[in-house]
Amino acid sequence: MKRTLLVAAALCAAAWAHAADPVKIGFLVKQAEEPWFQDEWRYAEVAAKEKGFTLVKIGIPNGEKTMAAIDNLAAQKAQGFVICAPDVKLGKAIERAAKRNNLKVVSVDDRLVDGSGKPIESIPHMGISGYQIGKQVGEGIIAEIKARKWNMAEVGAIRVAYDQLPTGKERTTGAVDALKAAGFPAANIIDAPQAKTDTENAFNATNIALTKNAKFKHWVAVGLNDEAVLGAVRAAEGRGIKADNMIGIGIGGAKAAENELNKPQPTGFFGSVMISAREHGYQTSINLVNWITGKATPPAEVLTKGMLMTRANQAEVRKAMGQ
C-alpha cells in the first residue's frame, strides 16, 4: 500500500512539473522575408511577451527545411508550432513529424491538405476565405473604374497568377468573378503566371503580359497578395502607364502596402484588402499555447475577414482591424 502511494505521489509530482514547464512554441513561415510574415512574427512576439511563453521563429522555404525545423523544435523542448508551409501538400508529412515529436500543430494562412487535396481536419487552422477576399478586390476595382468613368472595353485586367497554391487561385478567381459579374469583358482578362509569390516574379510575369497586350488604354491588376500587385504596378510604370491609368488592389494590408499608400504621390497601387496580421500572428499563438496548457482546444477552422484600405481611409481601417 505504501509503495502504491509513493508511486502515485511521484506520478502526480511529475505531472505537476510538466504542467509547470515554461511553454515554448515555434512559428514557421514559408517566406520569412515577406512583410506579411514579418508582421505575423511581430504580433506573435507581442503574445509571447504578454503571456510569458518562448517563441522560436523559423523560415521554411522548402520541404527539407520544414522537416528539419520540426525536429529542431523538438530538440529545443518546444511543445508545439504554428506553420504556414511552403507546400500545403506536405500536410501529412508535417502531421507525422509533429506526432513523432509529440508536438501540437496549428496551421495559419494556407490550410494543410492530404494526398488527395482534402484539408487535414485534425490540424486546427486560421485563414481567410480566399474567394470572398478576392471578390472584395474585384468589387473595389469595379467601383474605382466607375468613379473614373472608364469604358470597360478599353481596360485590360492582369491576373497575376499562382494557381498551384489553392488559396492563391481562390483569391484571384474571386476577383475575376467579381469583375465579370459587373460586366467586365472576359476577353480583356489576361493571365500572368508568376514563378514565386514575390514582387520580382510578379514584375517579370506582368511585363510579358503587357508586351503582348499593348492595345488597352487603362489597366487593372489583381493577385494573391500585395507583393503580386506591387510587381504589376512596377511593370506598368516601367512602360509609362501612370497612376491615373492603373488600378491595382492587393491583399494583406501589410507594411509593403502601407509604404506604397503613404508615398507623396499616388501610384497605380490603389489599395489593399487588409487582413489581420495581428489575429493571424497573435491569436494563433495564443490558441496554441492554450491548447498546450490544457485551457482550450483551438477551433477547427477560423476564417478572418478583410477591409479595403486606400490612401483615403488607412487610419480608420487599421483601427477597425485592431492595428
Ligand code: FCA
Given for the second form:
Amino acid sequence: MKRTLLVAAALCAAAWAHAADPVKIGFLVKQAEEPWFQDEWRYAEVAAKEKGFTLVKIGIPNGEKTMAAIDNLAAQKAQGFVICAPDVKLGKAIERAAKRNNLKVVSVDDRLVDGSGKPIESIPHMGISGYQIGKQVGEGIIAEIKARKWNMAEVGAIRVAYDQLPTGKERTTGAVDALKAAGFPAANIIDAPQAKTDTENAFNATNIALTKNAKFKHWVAVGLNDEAVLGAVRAAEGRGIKADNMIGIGIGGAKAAENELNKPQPTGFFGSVMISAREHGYQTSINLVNWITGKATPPAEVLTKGMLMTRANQAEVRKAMGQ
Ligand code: FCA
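Next up, the form predicted in complex with this ligand, please; the one we just looked at was the form predicted alone.
Let's see the whole complex now, leading with the same chain.
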C-alpha cells in the first residue's frame, strides 16, 4: 500500500514538473453590457471548461480601465489576454503594456491600429470582413424593398454611422455600396452619426436625421451592429414609421436581435446578419492558450462569415452558425 502511494506520488510529481504553470487568460471587452460581448464571454467560458484554463473577464469601457486591467492580469499571474478595445488607437499602448508584463495578446472584433491608423500586424486578430458583412446587409434590404415593390425614389436610408471605428465604417460603407449598386439613389442616404455604439445614441442620432428629412414615404436603416439599427427602428416608431414602412437590418444576431425577431408582432427590425460569437469567443481563447503553451502560433488574421437572419429563417441560421 505504502509503495503504491509512493509510486503514485512520484508519478504525480513528474507530471507536475512537466506541466507548465496553470494557464490563465484575460478576456477584455469594451462593452460588457452588450449581448454580443456577453456571448463571446459565454463561449470563452465553454473553452475554459473544456481545456482546463482559467478565464478572467473584465469590462474595459475606457483607456484607463484598459491599462488597469492589463496590470491587474499580470498581478494575477495570467499569461495573456484577448481584447476588444474601447478605442482601437490604444493599440500601441496595449502592445507595450502586454510586453512590459510578459503577456501575450490577441485582438477580437476590432483590429488594433498604430499611431498612423495602420493595423498592428504583430497582434493576431480575429474579426469579420466589415465590408462584406455590410454588403450582406445592403443586399438583404434591397431584396426586401423589391419584395415590397417600393419605389426607391420614395425611400430614405439611415446610415447610423460610427466612422471612427474602422470596422464600423467598413460595415456601413459596404451596406450603402450594396444599396447604390442596386440603383438606390445616393441622395436618399442620410448619415446619422452616433456618439457611442449603443441603442440610445443611435436613437438620438436617427431622431435628428428623421426630423431633417421628413419627406420620405418609406425608410431603411443600417448601422455597425444590432444596437445601432434598433436605435434607428425605435426612433422611427416614435414618428409613426412602423414595420410596414421600415426595413432595418443589423449585424450581430445576439440576444438583442433575438428578442426583437421573436416579438409577437414584426417591427421595423427586419433582420440581422448573424456573425459568430462562438468563433470569436471560443476560438480566440483557444488560439491564445495554444500560443501560451507553445502548441501553435495564432493565425495573423481570421475573418469569420455571417448569414442573414430574419423572423422566417432564424432556426436554420442558428443551426448553420452552430449557435
Ligand atoms: C464591434 C461592435 C460590436 C460587435 C463586434 C463584432 O466591436 O462594436 O457591436 O459588432 O464588432
